[in-house]
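Just the one chain here, laid out as structure tokens, in the form predicted alone.
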Amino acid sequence: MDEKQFRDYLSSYTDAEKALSAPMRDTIRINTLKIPKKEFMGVSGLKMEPTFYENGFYADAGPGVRLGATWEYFLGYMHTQTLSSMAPALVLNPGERDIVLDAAASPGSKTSHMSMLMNNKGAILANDVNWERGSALFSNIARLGVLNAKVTVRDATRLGINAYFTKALVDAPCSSLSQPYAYKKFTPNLSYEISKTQIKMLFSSYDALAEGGELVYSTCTYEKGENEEAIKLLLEKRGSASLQPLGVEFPHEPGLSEYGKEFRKVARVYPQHFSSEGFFIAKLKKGSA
């Protein structure tokens, strides 16, 4: 897919040029689990501005210094996540008393998130797919301070585990389209081949959630294949399932009309609602509570 052709396509879903022409602004979050917010606000040398979450800023730290080699990072009193990133976790709201299972946790940026608004209690299954990624995610809850987090390793399409888990974040691997340039490598037959592996990852998350569990399942993609159509499969297959509000206020667009009214739950985020990538978001529930 060429620019034009990547632009043609985005308008069909959004303003193409309000969302092309967005500016990437570096955000962070603050660790309170590691500082209180107050106490981080007096200490800090950053430059930082509000968002619609308490505890996400955009964040300076000042000509040519990198946010993720400042004293604040170092000692894990912040993370560099995206706004965008940080909706998911607000959204899944996991609690103290909650079993979480995060299928695709590295590089662990809502693995810490989830901890943080857990306050370090309840447990949280911090899987991935192989050791290689895991060793960020590794390096990323030791920084951050995350006590409450087992990490393992395995294929999250064929997990095995049934109705024990009390949440359940899925952010799926997919073709990325709102990362810079990644419409250069897009065909319709990479994001087939990569949605198959979205659904058995949701289908088996679902399946280890107990009765009134919720989950949400999220993408850094704009394609409806590997968004709705992959809820769509779900709510058809497994009767339990219903989709949710999100519980949670920020700028958004509800899911594509096509899929009808039920689908104005979900939020299809776009860089010109917070100066961040675009994402998907989809809160579902297995039965009743």
Contents of the next structure:
Amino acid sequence: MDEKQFRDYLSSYTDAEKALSAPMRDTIRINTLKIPKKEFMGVSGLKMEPTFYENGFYADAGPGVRLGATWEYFLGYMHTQTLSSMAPALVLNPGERDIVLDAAASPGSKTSHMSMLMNNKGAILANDVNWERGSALFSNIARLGVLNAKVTVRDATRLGINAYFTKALVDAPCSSLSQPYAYKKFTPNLSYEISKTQIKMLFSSYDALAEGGELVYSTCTYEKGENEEAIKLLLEKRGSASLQPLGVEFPHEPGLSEYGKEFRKVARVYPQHFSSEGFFIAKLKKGSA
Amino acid sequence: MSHVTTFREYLQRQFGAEVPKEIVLNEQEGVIRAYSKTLMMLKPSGYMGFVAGKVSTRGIEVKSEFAQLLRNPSRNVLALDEAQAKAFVESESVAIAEQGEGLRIAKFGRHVLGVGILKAGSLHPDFIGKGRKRVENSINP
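Shown: the form predicted alone; wanted: the form predicted in complex with its partner chain:
Let us now look at the entire complex, which starts with that chain.
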């Protein structure tokens, strides 16, 4: 797609002018595994503004200073993470007793966020199909003091685990249309090929959930074939699956109306909502328990 | 004696430091890994937590990221000034006005930076992960 085609494409989903003109702001997540929030506020020299999430902040390290080149980052006191990408872990809301599958964990932003929400208790299977991406995962786990994650390298499209996890996060690899200039590489065929992998990951992860378990599916793209279509297929093929309210308040638009009222429960985040990348987030439950 | 016991005893002897009781140490593929007790319930095999260190015929290694989790290290702790701390973080050797050799925990104010090897008046850092790290701002010590 060229720029004009992308603008037209995006207009079929949201207010493209607002989405494309929204400023993208740097954000951090305070890592309370390493430092209490109050203490962080006492030692950090970062300029910070609050967001919808108590541990997520718009942050500025000063002229010419990258947030990844700060004391706070080095010491693991914070992680540079887009605000949108904090939402999936908040929606899944894992607790200290949960056994969690993170199907595509690298580079570990959401893994470490879930670990923080779990107070380093419970257990996370932090999986990725790719060892090269795994090095960033290992590095972030160590820097951020994550002790409740076990790293595996498996193909998440065929995990071969049945009815085991209490929660699962499928932050699926996608066509990344919310990333700058990703539209240049986008073709419907590329998206279709990616969606086949996403659907397999979603089904494999859903099957790995125990009865009563919850799953959050997220992408950083706008394409409905990678978002609502994947969820629709799961709902059709797995009778025990149901969409759930997100349970977290943050600005977003509902799922596309063409998929019906039930899809008002899913979230489409666009840059105009809180100056962060676009995201799709859906929460599902297995069975009624 | 297991490598884990050797490692624990070394931490106590060298740094006067206790491993927090909620942390399990175990040897996996030649390195000692640190993880939560609760992680033991997770069945599929994989790499537990992160690398705490290593015991081998060459000696004992303690990873910086693990040292940051130790409770109250009281021995062989070096207090660095800001310039020294910045150099240490950026993987440069730091001149230290102290005799002796062996592992040292480096601190800047209240912040535990990590572990370095003191040799001939120079402290050499040891961090997990490749590539140089940089700090370009200031933090309240």
